[in-house]
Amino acid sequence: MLDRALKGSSRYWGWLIFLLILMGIGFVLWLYQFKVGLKITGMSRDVSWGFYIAQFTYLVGVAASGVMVVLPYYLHDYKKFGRLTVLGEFMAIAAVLMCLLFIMVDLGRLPRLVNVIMYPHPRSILFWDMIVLNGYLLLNILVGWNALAAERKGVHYRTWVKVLAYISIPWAFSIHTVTAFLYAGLPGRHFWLTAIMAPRFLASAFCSGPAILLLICFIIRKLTKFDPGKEQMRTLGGIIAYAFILNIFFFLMELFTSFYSQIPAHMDSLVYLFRGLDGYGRLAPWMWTFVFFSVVALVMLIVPYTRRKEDTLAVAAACVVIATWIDKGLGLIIGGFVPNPFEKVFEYWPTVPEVMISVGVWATGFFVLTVLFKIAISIKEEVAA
């Protein structure tokens, strides 16, 4: 089936070449970072996790969201999601690969990766994160590829594929739950020290991932002969709506708990994010942008007419992606470090090399996603014909 990726239009090859250029720029800058160290980034002793880990956190959610099409199809026998299941699994593969790459670039030196393998410990959350991420990657490769191969041959997938699909459902919940524990398990960071960190992660994952998949479905329908299906896309819109409402509800719970109880350590991070603290407030415009897009998305998703109309549904999905990325890909991680445990503000902002390396990682993920989707859509078009 890999030969399908070698056939395509000039637009397809142009897109791949563009991604390769971005990947090359990111790789060159990563080599520079590997030579001189993480001092080329905006990170410091006070902010040791920055843009890299923020993207990792967001993409773990995108990967976990694949379960939102796998679960209805395999567990509830919602056959209409059969058009989207492989796409969701392939999106999860690309997202996990990006997660692993962001961990690699954040470590600075690759040999440090070996320490997790050489010195495993059951009390290490990072060790369990490695297990669940790599396991989820393998599950999606096996299930997605074999299901697609069976569809190409016009036969039903084998029983063991369905068994692995069942296993991947709780595994999807585990990858983002374990990632949430990386933050919630740090007692010195009060902004993250909350019992609903894992539920917040899952709620944001189950709206942001399907929103990205929905936008990709719109693009696929416009550029190819494959139609993911109006009912399927409308169902995705419903999933996004409920998950995003829950995500905003959890965020408001954090606001209420912090300001009603007047816990200074919790309030300071939120004050910094939305108003600025001690003269530093670089993230405030971003967080108010998050509020704006969240309100727009909520209105469009709650009102039945705008949720069912495809044009406004696409706009709502884009707003969800932007809002969740700002909240989770910037505010959540950086806000946890400001102020530091000594109540001092050391502001962080990503540097140009840091951003370009991240763009290179994103380009790598989109390259893999494009190739996998090209294979899947070519086979689906062939089967439909």
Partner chain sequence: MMGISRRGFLKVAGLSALMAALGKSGFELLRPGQVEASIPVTKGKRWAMAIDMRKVTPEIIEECKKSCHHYHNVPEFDNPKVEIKWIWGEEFEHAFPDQQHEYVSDLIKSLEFPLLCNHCSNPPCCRVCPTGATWQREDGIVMMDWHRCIGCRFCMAGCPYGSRSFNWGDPRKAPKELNPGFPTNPEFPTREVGVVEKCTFCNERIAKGQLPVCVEKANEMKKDSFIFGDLADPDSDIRKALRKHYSIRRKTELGTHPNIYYIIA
Given for the second form:
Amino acid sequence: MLDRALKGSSRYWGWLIFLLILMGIGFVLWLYQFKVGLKITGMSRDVSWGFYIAQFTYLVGVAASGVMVVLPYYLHDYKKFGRLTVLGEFMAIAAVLMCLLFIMVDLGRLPRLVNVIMYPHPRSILFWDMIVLNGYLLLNILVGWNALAAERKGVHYRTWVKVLAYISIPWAFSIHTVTAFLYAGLPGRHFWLTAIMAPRFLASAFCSGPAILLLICFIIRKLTKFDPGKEQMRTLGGIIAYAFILNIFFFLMELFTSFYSQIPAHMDSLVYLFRGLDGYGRLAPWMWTFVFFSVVALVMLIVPYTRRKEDTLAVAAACVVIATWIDKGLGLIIGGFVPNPFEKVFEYWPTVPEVMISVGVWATGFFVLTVLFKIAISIKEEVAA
Amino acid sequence: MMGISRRGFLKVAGLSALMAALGKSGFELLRPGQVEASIPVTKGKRWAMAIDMRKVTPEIIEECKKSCHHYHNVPEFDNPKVEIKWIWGEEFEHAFPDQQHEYVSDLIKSLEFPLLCNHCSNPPCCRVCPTGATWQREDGIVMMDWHRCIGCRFCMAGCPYGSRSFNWGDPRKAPKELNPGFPTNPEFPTREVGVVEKCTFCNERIAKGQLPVCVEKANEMKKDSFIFGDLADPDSDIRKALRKHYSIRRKTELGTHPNIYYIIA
Amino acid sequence: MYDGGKIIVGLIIGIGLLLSPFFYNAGKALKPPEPELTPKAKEAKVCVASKEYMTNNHMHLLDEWRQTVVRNAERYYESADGKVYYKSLQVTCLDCHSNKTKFCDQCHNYIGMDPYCWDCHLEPKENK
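Can you now output the form predicted in complex with the partner chain? The one shown was the form predicted alone.
Below is the whole assembly, all chains and molecules, this chain first.
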């Protein structure tokens, strides 16, 4: 099946080469970071996690969201999603790969990564995150690949594939729950210390991931002979709408608890994010951009006309991606470190090398995604022909 | 035969590992008391420190910091982004932000509090570490294993006291003009780029029956300003001091049970 | 066979690259260096274990030391003849073997080993 990835249009190759260039730039800068240390990033003694871990968090959500096309198909027998399940699973593979890469580029001593396995400490949530992420990667590779192979041969997938698909459903929930626990169990980080962190993570995952998938579906329909299907895409729109409303609802609940209780530690990070604290407010424009796109997305997803019409749905999906990315890929992690344990503000902003390394990781993910989707769609085109 | 055979060595290694797992030193089993008898060893059950704020001055803190960082080869960066701190001074409103109010007494406002790792009895940093590179010893010291740390910085997110520093760059490449003669102590290692570090209660000095560097320095400047001892021993100086005076600890509401006490009155 | 010629040429280049270190070093068999002892080490006569053991297993001993010192706070080592040593590469080993270049590096360079001990542990000041 892999050979399908080797035959493509010049546009296909051009895109891959473009991604390879970005990967190359990122890799060279990473080598530099590996040599001199993480001082080339914007991270500091106070904001000790930054862009990398924030991207990781966002992408765990994208990975988990694969379940939003898998679950209706396998559990509710929503046959129409059969066309999309492989895409959801392959997107999950690319997203988990990016997650693992983001963890790796964030480590101070990458060569010692094996210590996590050599000296396992199950009391650390990071230990469990390693297990669920790698397990999820494996499940999606096995299920996606074998289901696609069966589709190519025109046979029904084997029972064990189906069993693994069933396992992958709760597993998807687990990866984002465990990732939320990384943050939600830390004393003294009040912004993260909230029982609703995992539900919030899942809600934002289940709108952002399907929104990305939906946008990719639009591109696929334009560039290939494979049609993901009008109804399928409309259903995705419905899923995005529900999940995004939930996501915003959970966010408002955070605002209520913090500001009605008036507990300073619970308000400080939010104040910093939206208004600035002690004269520092670098993230405020971003957070208001998040608010703007959230409102636009909410309106467009709730009004039936704009949700059902394809071009407006695409705009709404793009708004969802932007809003959730700012919320989770920027505000959530950085906001948790401001103010610091001494109630002082030390601001963080990613550096150019840091962003370029991140772009390199994203490019790697898109490279894998492109190749996997190319294989899947070539086979789907063949089967349809 | 001189020395030990490989087989014998492995036997010792295996036994030590086994005994460590059972919470007993391998040496004790092999030659009961013999090794310990020949060397000075201080055994504590719960090491802690009481800092008498009536005696501590900013100068004392500055000197403590200097000698601690000098002793442990902690480089100076003069840059809050990458700085490494084992012990340092902080004003009341930053050391005890939850206790701060507008009408805090002038005396308290004028004080500088020496801050260091609290060696918590319930340390979140140890809970979150994925490799056990930071863990709590039986005597309460929250220890660092710089051979094992992978630099994930989860412990820094977990510590509510900002007691942990990361080596964002190679400590040996710290600005030369700020670090004359670095590394300053030939008997202590430096760290390498990419690991987390913090105060280890001078465990290597305690093992020899010496006091932590900061305690020694502070008491040199002002007698009994830093009191170090075993909380498990009711007759220890620290227990006596805590019995007699009113003391506070940082962020007790988080349930970490810090073991650094600040005597106020 | 498709592209048979290309594959064979590629294989030859690949194998050639793989073997290049052998060609590069051909005929240059180097004599293994002998670790030099300082007067202090000579005078002490014995190390913490036999010479044979130390030659072959010093890395295991050091690894064992670093584990037991850091993890179990067992800071003293008793050798077979009953002598007690403070377990420290920097303080104990290098006190006698203060000639790191001649005692450690020569051999390590010869076998292409680059132990990262020295990233943290300080090297002795040598009078070269």
